[in-house]
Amino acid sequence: MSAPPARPPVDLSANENPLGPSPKALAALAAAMGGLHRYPDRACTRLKAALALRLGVSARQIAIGNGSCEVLDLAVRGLIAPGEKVILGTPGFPAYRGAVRRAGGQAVLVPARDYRDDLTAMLGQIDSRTRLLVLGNPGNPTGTLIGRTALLAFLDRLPAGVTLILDEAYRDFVADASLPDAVDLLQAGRPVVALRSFSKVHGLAGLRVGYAVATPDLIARMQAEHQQFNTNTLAQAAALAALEDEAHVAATIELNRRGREELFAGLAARGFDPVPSQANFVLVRVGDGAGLVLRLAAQGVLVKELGRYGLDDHIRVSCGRAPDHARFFAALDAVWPPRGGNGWNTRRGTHLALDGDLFSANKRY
């Protein structure tokens, strides 16, 4: 007798929305296949009119390309010359580095304190040279916020000249009500662009669309800079139509408030003391986190694995559907704690110093 089949393994690893694209976006794209033989609007005319209508601002301040990591790298070139500064929170997205690292800048990298960016350090490291300062707003991977009060003061001390870049992929998953708005304070005049993703809360990450909001002349030179069909037909389409979902987007956002919830609670009944986090995922310190990573894989549970972003005793952990939290629970208690020796230390520091090279191979975002 052959032996079952076995299960497919539980992907808790990429942040990615466990319901899916939206029903709508779906049917969008199986619309839009007869027209494939056609060249996309370069200039994503429909796209951009919708956002524009539902975030109040012109189309003129909006910039879609191919994720949000593509429009990452075209504001920073538009934004700084070769040998400028940019400052950075660590641990942050590494895509930031790298695209400071593409426009020939000099990134200037800033240590978390308690797993917050430290605006006051931050803030020191302003020179003459510097132009830019890149946050994401939750941030990945730990989840916390900035919130709009301290936001605010910040932005009171940026010298003119300096631009803030926000990364707002996660900010449909905040229930903080301090919760700052990117657009907003453009609008307000503040030296801000917005940078969003339709990766997350619409799950549309394998089409790769993204957009940011900025003044009309930073978009201008934006688009000047990147390929000419920068988003295809489908990837618009389905964007298009996952905009409108509302009941999509508000099922994602209830389906991983309670995910964040189970993440919690189970990570804390075993002694674990997981970050507060406002985003899809939840970090926690584990000792060696490589091993704990290999050893859940080993089990059909693949988490997050952060040496690329310098915290090599830690993991993340999407959020997904309850069976998925069911699965990763029993692989932990499978593994945990490790054989031989006297567990891992899972104690949460308050500074967090980056060392080794963060820029090593990795899966996966």
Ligand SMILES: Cc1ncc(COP(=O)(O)O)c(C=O)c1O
The other form holds:
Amino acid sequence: MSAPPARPPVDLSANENPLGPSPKALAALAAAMGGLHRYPDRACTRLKAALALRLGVSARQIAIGNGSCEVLDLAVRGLIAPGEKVILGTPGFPAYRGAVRRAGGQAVLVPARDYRDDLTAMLGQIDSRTRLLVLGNPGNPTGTLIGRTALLAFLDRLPAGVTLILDEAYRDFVADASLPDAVDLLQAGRPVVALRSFSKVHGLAGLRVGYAVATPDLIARMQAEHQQFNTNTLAQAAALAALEDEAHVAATIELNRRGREELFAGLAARGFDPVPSQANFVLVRVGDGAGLVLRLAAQGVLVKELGRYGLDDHIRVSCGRAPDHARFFAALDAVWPPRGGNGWNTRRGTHLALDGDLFSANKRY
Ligand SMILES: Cc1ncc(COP(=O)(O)O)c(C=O)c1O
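I would like to compare: after the form predicted on its own, may I see the structure of the form predicted together with the named molecule?
The next block holds the full complex; its first chain is the one shown before.
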């Protein structure tokens, strides 16, 4: 008798879209397949034009790349010279540290206070070698927000020649009306680069499309640095269709709103103290984060271990659908509280063999 097939794991580790890609994007992909013997439009003309129209900027203010990870790398390289300083809040999205290192810069890490970027401490670190600061709004992995008033006061205090990257990968999920708009700030003459992604609300993480909105001068420098054809034909076609698929975006936002409430309430009911989130994930302190991640993975539920974010004692759980949350809470109830001794044996970044499947319990995001 053969064993019943193992259920695929529930993946709540990478802040992906539980609804999947936009159906319009899938149709656009199918339609674009026949043209794959042609090189892509290296200028991303149609996608840039659509974004420019939507955002009220010129196409010369937009750089598109292989996910916002490539774009943030280009922006850092375009903004700093070797030896210059970049101020980053911690915990924060770790890709910025790599980008600063590759640009030959020096990252200055400023700890958050109560899960919020400490704007005063960040300003206090600025010296004559500082060219750039980065803020996630909302931030990953905290999910917290910097409101318009606080951000404007912060920008007022930036010395001339210092730029702020506002990473808005999660902005579509924000319910708080005080959310500032990085593109509006840029258009009002503030020294801001807006960074956005098609990986989250548009559900296209696997195709890798992200973009920056900045001054034409910076965009020209960024584009001079990247390879030709950094955004392939399928990625351009799908992103263009996903941008127009407002129903999918609205359904994603609504599902996320409910999912976020459900995760928060379920964790709070179990005695945890989750961080109120404006994004598509919830951060929660658990003690031994890596240990809990491994235990949950053994139950077929993947959540994010945060050692690379400097938060060993937390996990991050992405919002999913209700059945995903039911499996997450069932797994949590099976392994929590940790029994025996003072916690679990942990091996960070471990690959687990589960039910014959090999998958990573420590996906990058
Ligand atoms: C804050 C932040 N910025 C950028 C990214 C990168 O997104 P992309 O998939 O567009 O490279 C992520 C991915 O999780 C993120 O959390």
